[in-house]
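This document starts with one chain, in the form predicted on its own, laid out as C-alpha cells.
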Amino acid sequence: MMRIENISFSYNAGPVISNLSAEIRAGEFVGIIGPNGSGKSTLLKLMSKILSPSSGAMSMGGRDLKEISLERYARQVAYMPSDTEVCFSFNVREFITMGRFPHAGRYAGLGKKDLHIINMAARNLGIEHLSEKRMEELSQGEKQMVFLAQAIIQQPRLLLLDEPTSHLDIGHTYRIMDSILKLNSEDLTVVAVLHDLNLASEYCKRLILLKDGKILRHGSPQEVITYQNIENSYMTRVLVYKNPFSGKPHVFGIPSSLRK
C-alpha cells in the first residue's frame, strides 16, 4: 500500500528521520513504537503529507505521493493526531460530519449515502449519545472516540494514529483499541503509533522500532519486543515475559532500587 524509500527529514534542531526505509502491506495493523525523540510522530506526519521529507521517495500504490493531490490523498488516507483539542465550540455531530469533506466538498450538502456513514460511524463507536454535546464538553475518552468517528467517516484505505490512547484510562485504552481492531478485520490498514509496549504488543500484527530516526529492528511482536532490543532503545533495565492469555511478549520494568 505505501513504500517509503531511504527517506530524512530535519527540523532546525537537526535531523530526525535519517534514510529510513518501510513498506506498509494492505491489511496490516502497524504499531511503530520507539523512546521519545526517535522519530514516530514525524514519520506519521511524513506519512500523512502534513510533513514532506528533505530527500528520498514516498509512494501509494506506486504512485509517488507527491503528485497525489490532498484532496484525493484524503480520500485514501486519514490522520488522528494526539493531539485532540478543538479551538471551536463545535457539537459532535458537527465535528465529526467535517469527515466527509474530502468526498462531498466544503460547501456541498451531504447526501443519503453521507448521512448513512455518518449514523453508522457514531452507532459502531457508541457515541450516538453524544451528537449534541459541545466537544469542550467531553471527557478525554470520548473526545478520542470522537476523533476516531471524524477520521473513520473519512472512508479511508489507510488509518494514522497517533497515540489514539494518550491520557486514557484502562478501560477506555481497551475500548479504542478494540474499535481499532475491529476497523482493521474489516480491511481497513492501520499504523499507529503507541508508547504503550504491551499495547502495542497484543494488537499490532507488526512492529517497527525506531531509535535515532532509524529503524532499530521490525518484524513479529515477538521478533521485536525483546528485553535486548527494548533495553538498547530505551535505555532502560526492563524484563519481558509471555502473556499467559495470548502469549505475546510483556514488558516490566525494572525500578532502579530493585536492579543488581
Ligand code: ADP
Second form
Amino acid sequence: MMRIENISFSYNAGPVISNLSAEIRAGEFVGIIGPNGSGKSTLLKLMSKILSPSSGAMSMGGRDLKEISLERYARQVAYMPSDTEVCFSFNVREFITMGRFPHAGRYAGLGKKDLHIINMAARNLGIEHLSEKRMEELSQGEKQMVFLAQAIIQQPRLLLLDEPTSHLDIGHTYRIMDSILKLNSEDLTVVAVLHDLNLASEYCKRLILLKDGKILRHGSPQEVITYQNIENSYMTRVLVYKNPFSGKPHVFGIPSSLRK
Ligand code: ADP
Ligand code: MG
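Form predicted on its own done, so how does the form predicted together with this ligand look?
Entire complex below, previous chain first.
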C-alpha cells in the first residue's frame, strides 16, 4: 500500500523525522506510538501529503507520492488530524458532507449513494442526533466523532488517524475502535497514532514505536510493548502484564513514591 524509504523532515531547526523507512501493507491495522514530540503527527502528515519529506522517497501502490495529484490522493487516503478545530461555522451535517467532495465534486451536488453513505456513517458512529448542531457547539469528544465520520465517508483505501480517541470516554473509545476495526476487516488499511498504549496493544496488529524521529522498535504488540522498550522510550518505570482476557500486553504506570 505505502512504502517509505529513508525519509527525513525538519520544520526549520533540527530533523523531526530522520532516515525513517517503513512499509504499510494493504489490509493492515498499524499503530504509531511514542513519547510526546517523537514525530508521530509529523509522520502521519507526511503520509497524508500535507507535508513532503526533505529527502527520501514515499510511494503508494508503486507510484511516487509527488506524482499523485492531491485530488486523486484524497479519493484514496483520508486523514483525521489530532487538532479538531474548525475555522468556519458549519453545522455537523454540512461538515461531514465535505468528506464526499473528492468523489462528488465540490459543486456537482450529492447523489443518492452519497447521502446513503453519509447517513450510514452517522448512524454507525451514533452521531445522528448531532446533525443540526453547529460544530462550535460540540464537546471535544463529539467533535472527534464528527471528524472521524467525515474521514470515513471519504471511503478511502487508507485511513490515517491522529489520536482519534484522545477526548473520548472509555465507552465511546471502545465503540469507535470497534467501528474502525470492522472497517479494517472489510479491507480498509488503517494507520493510527495512539497515545493510549493499551488501546494500541488491543487493536493494532503491528506497532511502530517512534523516538526522536526514528523507529525504535516495530512488530506485534507483544514484541513492542515490553517494559524495557516502554521505559527506554518514555523515560518512566512501568509494569507490563497480559490482559487476562485478550492475552495482549498492558502497561501499568508506577508512581515514584512506590518505586524501589
Ligand atoms: P508527536 O505527535 O509525536 O507529539 P510531532 O510530530 O507533533 O510529535 O512533533 C515533533 C517535533 O516537531 C516536536 O519537537 C515539535 O515541537 C516539532 N513541531 C511540530 N509541528 C511543528 C511546526 N508546525 N513547526 C515547528 N516545529 C514543529
Ligand atoms: Mg502528535
